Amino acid sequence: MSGDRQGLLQLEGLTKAFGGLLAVSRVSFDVAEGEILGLLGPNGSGKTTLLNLVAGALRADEGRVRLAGRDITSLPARTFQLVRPLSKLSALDNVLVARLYGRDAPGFTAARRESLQLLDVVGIRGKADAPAAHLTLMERKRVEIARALATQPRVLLLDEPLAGLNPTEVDAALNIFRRIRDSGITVVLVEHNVRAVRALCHRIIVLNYGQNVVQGAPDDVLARPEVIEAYLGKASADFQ
């Protein structure tokens, strides 16, 4: 955590192990409000598990995780995890139901007003009455997102969503992912796409082995040779 803010999410001593593998080793480290935080590693490096710990998909085997000082270790899956659209109800209505079961839920009108705001924030507006089954890969992403901020999280859990998009694609989520950077919103973002975790973290982590072995600013942790030859598996080019 950078600067004097305070930790609104706060991991401590996470660990989790599947069988005799230690998938998460007594990770620690404080989110701040409004904070982007992106996690980094090479695949099996422990990173979604971590995420999964967070949410309450997983119950750690040791540590703590606490939201705003409450430790919520305990607590079943949160609802700032980001779930996939019903694909047999319409954009809105996707992003209606978060609206309507999430919290401070308004009046009927309301969430549906708000509800197509959030549409319009994604781009995916002149969408809103198709089956969430027709929609193309990035149209479902924009929905997730909606349906997610729908919610009106506190914190919001990215598990690679860039993934399967092409170029043109990433740009234009990168452009909304701004947009709920710049609206306050913490975010954990886990995304292999170098260039995107440089375009929008605050902050990296980088995991190997369930471990935290470095953090900090995007272009110091991205330019150190042990990231890019060992944890992250890439040519120094990639990081350019």
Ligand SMILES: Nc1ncnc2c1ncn2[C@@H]1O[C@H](COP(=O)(O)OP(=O)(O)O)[C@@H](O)[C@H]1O
The other form holds:
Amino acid sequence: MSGDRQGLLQLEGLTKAFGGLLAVSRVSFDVAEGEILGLLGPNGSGKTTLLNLVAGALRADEGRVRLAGRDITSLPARTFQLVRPLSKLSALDNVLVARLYGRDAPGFTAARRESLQLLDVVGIRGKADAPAAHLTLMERKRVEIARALATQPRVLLLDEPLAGLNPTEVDAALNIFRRIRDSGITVVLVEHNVRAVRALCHRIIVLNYGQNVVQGAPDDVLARPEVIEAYLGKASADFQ
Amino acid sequence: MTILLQNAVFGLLIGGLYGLGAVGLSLVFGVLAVLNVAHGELIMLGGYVSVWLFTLWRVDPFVSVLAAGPLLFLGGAALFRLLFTRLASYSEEVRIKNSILIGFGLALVLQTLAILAWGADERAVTPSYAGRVAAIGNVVVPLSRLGAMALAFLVLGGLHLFLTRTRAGTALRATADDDQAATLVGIPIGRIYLTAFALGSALAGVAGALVSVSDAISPAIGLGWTLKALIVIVLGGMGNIFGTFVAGLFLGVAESMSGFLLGNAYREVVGLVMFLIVLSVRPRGLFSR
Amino acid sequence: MTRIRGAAWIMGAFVVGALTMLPLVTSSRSVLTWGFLVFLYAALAQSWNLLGGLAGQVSLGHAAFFGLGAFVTRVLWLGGQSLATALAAGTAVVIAAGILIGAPTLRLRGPYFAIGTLAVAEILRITTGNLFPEVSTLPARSLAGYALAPRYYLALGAAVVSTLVVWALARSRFGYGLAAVREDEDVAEAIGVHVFRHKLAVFVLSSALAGATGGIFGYYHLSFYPQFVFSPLWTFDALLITFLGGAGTMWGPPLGAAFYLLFREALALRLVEIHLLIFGALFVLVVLAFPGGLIEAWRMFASRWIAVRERGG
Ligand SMILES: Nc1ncnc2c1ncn2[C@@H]1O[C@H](COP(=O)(O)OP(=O)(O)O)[C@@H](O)[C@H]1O
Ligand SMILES: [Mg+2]
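We have the form predicted on its own; now please give the form predicted in complex with the ligand.
Next comes the full complex, and the chain you just saw is listed first.
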């Protein structure tokens, strides 16, 4: 992103250490309004920690996060790397509670209607009354995405939303994300699935050892030897 | 001055038992993530073992320890099989919550059973050496309490050796540290859970028998002992035997000093207040990792 | 499902109506006393249900609020205040205590909250016993005019009000927030629920209801030691009844209370010890094997029954 255009989400020198371990180290970048930013990096490179910092679930040791120019604590919505549905609540209620507490929350009836629409967007309206605990992994991920959307966030943080899904499910999920992207919402996407990253993201940032090592357009970044290097091993299968 | 010193000595002597009473609860919680709030009732049962052995056959309470430990070990194993095995499959949070509920009901059952079986009255053992003291300057030291304290110290030392120097003990510590990792390296985790619970109960039994050396036993003493054990754990830190012992001594001294300064009625309150203060400053205990 | 719910409402309204008439048709002491106790326990359990069932915060110190309400109300009432003033003041004191106790203890996570509340309740119990060792007995002039009916109606009112509170909460924004807190505090925070504020609000509400219920008990009971109303047994009864009926449900506590007292009477287990033994074991059994309680069993039965009927018709 060129420096003259101000991003919707701005990270300035974010740093977080766990004991002696520097999980995130002076990471700075901007995310423009409507942009889908891919965040890549090997396991343990600090991606989840970075999302936690941006979401306000962790407090940064140094640096700050600004949304639309203001310091924020917990405005962006997020999904969890390990899905965390509210197990005893129905799929609908999972989304409904988020809608009731989200930005510009409407009254009860309207919130219910909007929640059902969101379940439609992620394709599980048919399971609206099923307790979240009874859903499959894919269905739970859908609930979690709908729940995040229900808060009407300006920025959505997705932590490995495709992990554990089979190829058919990945295709279905990609369709959902395309619809989300086309709705104009700003997204930071952590994902190892390179095909998905290529298909969805406008721009990619690669983290290694908690530092921002490379950034640029998906095709450029994914062609760089040091990125391939970092990924050889575990995720190399995704590089088809 | 002498009277303060005297109170401190009494506090130290009873405090050793507090440490021993707490260490079993701490072990069970550390290994299983089960908070057995009926732990005090197990101590009460250990006390009754000694009371009965003494009443029937004049068995010395220090000898009764040898019966109370194994009996409570078996009883603990049975309780675990009956009540706590199912919990193993739950997440840690649910496990703790349910174990508190189960322990709460179990405490009531054990206490009521004790009342039905032995009546609600206090019972005491009266060995020939009861009331004998050694005088050091102006301070007197009751011999039976000194003996109980020494034995408590020995048991804790033995437990420490068991946990650090034996295979089973190492497996126990590994499970306490990370039960998933323990499973991965081939530790039979179900058996470890059973052992830990039975061992924790046996420690309660030993503590109960030692309590009977110098204090009366009644069905109602359970809740008080559970609370003391919890206070000691919070002060001394989870899974730290030495810390538990020191915290027990500390609680004992604090209680007897405040009993002396504020009146005996407030002995118990002081420990509980300390407990709340520590929790509000360090929600996971003073010396926690 | 709606049909079951509708039926439950009609039945509930009918039962409350009939219970309101009861003192008009009978003046039997034992019947009215029994009714009084069912309502008292239902209200107490419902107040715990609010905190433990809806919000998932297992408190073991509920007796503190029941006891404080009972004690303060009793002292003021016997001191010459009107009953209304005494009850209101008793409840107000409990609300203050709820804030003072809730604010620090609710910051504790997991088991520490349960133990912390238990410790607070024990502190209050022991201190009350130390400061007020004398038994509190109704003076002769009160005994002469003692009537069960007003006690009965007060308890009925408390049971109905606390049940309606649970009903209203369960379908409000706040109630949904509590459900999120109960299931996963991190997720709740992530979707914008202010976890601590929600917990504190429901803690104070639950305490207030327990305190008012205690106040009614203080008005009812002829003679007790102040320490008695702080006994952990009140907490246990509230937990047992809630789990027996179904934690987190609206009908669970009243149903559990009726069952609890019926059982106690029917088996003529007036010996405190034996009934405690049986209920202790029953409680463990319910927690282990039927975490949904009676309500869950009834729902399963009802939906099967409807399914069978629909297939038949
Ligand atoms: N709560 C925590 N406490 C201690 N260390 C942590 C914690 N969370 C993450 N870490 C460490 O920080 C580093 C970055 O982790 P994480 O952000 O999860 O990486 P990623 O999501 O990229 O796989 C890892 O070394 C991890 O072990
Ligand atoms: Mg991660």
